[in-house]
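Shown here is one chain on its own, the form predicted alone, set out as structure tokens.
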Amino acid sequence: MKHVDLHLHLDGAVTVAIARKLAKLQGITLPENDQELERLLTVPEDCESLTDFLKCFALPLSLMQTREGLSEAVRLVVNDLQSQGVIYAEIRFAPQLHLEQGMTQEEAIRAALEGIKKAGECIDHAAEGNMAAQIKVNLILCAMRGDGNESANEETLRLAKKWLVADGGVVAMDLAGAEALFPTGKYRELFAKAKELKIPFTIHAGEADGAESVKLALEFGANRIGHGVRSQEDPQVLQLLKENQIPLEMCPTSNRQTHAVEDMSRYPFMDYLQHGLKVTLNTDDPGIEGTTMEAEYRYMEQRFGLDEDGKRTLLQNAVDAAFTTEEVKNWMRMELGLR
């Protein structure tokens, strides 16, 4: 099965052998022991909320302070995902989370691209021997919740704006971090700005704070929602999301491990899908979480009945709400059969 990502952070999708590459690279020790690393790497059983879940983060940040470091890493998680089937990826980072070297935003951006370039490269020879699919990648630039980055978040605004594209780029921005500590609402004017500017932008709203959170992102003009698990606290949000068909970037392992959903039986996305709601599949940090594109559509078969019209509406979904060109979005359609 071919597979479409829109919501895949960069440092969330370091494996144990991508972690080692860059060590190499760059000279950085790591614990010899394979199952150490990973313990590193991945979230913990007891992980109790978003907030521990993204503790997680802080060892595959340290590999990519530099602008070799990144541009690797995005080549090397590139063709991870072309080797599992992904088609096309929207793979997103805050760049204001790479300077602790040197590197400016737009260094960092630039390192981003030339990541995804040199995948492209690898990617182009191994498909003239017939032994790759094609994968198309944007990037999505994070600001970030949080105290004191505000001129941060502005610089990212500000580069995203200068680097946006259609598509073979920067495509669109977020908010990402800690919903519960750093509510949506403290975002306002940063979105506001954004959409004077006509960056597309998805928020982070409904995982780590409830349905009021959806509410505001809405209010301030985004074009997907990453995650909404919680939207159903309140059905004027659900009747929002399906009047204006704003996708929602849904990732059933990470809501199970951050406990953005308690229990998993009463997971309401067959229920969004069911409803009209446009919901998509996603990884979120295939790396840390031990998943994938197919694991996800496997436990959403197995635990939740989801069939082949289910899988053949959500490929079509994400396809729809893709930030990128019609013209893409028909080499999609066509890769994935939809036509």
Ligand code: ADE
The other form holds:
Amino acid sequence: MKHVDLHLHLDGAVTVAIARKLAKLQGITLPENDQELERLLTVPEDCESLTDFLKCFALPLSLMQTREGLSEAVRLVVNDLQSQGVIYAEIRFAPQLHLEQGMTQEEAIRAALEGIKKAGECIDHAAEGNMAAQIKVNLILCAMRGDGNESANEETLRLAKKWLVADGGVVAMDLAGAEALFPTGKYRELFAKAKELKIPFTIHAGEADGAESVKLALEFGANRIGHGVRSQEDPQVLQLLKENQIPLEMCPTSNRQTHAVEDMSRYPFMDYLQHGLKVTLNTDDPGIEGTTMEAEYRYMEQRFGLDEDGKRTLLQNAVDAAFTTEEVKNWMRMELGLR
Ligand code: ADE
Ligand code: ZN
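Structure of the form predicted in complex with the ligand, given the form predicted alone:
So here's everything in the complex, that chain up top.
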């Protein structure tokens, strides 16, 4: 099956194999034992919350503090996605998390763009005459929830505007990080500016915090919501999502691991889908969660009875929701057999 992944963090997409390549390239020492490395890179069984989950990002981030490391990470992640049947992906990352060895946020953006370009060249080379092997990739720049990083977020906003394109580069902004510790209300001004500057944006909301967080993100003018699982806590928020057909970027394995919902038997994904909310299916952090798009579909089929009609709706929703041009959307529809 061919896939579209709209919610995928670069630092969360680093697998053991990718970590080894990045470490070797930069002369960084990693544990020699693969199991030990996997333990450091993946979510522990006893992960209790999003805050716990986010601790797994320290190692992958440490491998992406140089231009070379960051660019190669993007190239390797894109190669993995392409080999897994993903035809369109929006990779998100926070430039401010790549400055430990002297890169600027703008250099980080340039490095990520270079990684996409290099991946394209490799894929073109490997697939001469085989158009089916194509993948298109765009970037979403994340601002980060936190304290004391207000000017870093402003800089991300400035650069998002500077680098914004309709397709083939930076296409939107996001807000990531610990939602329960740094509530959405704190980011009103940042997103008022994003709106004024006409930068499309999505916000992680209703994941570690409640429906109120989704309501605020909608008030700010978010074009999409990252997760939104907890929207069901307020019927009025569900109504707003439905009326405005705001896409939800849902990520079941991530939601299970971060305990976004306590009891997966009450996971609202199928309810949302059946009630006409614009649900999309995504991975979030495939390396850290040990998942792929294929595995997310299998999980939804086996655990929640997702059928062929449901899969088609998810794909249609993903294409409609993508931050790209009508031309690329039409290409996706052809590739996915949606017309
Ligand atoms: N960064 C990576 N994964 C995330 C998630 N699920 N929520 C918020 N920030 C994240
Ligand atoms: Zn996420």
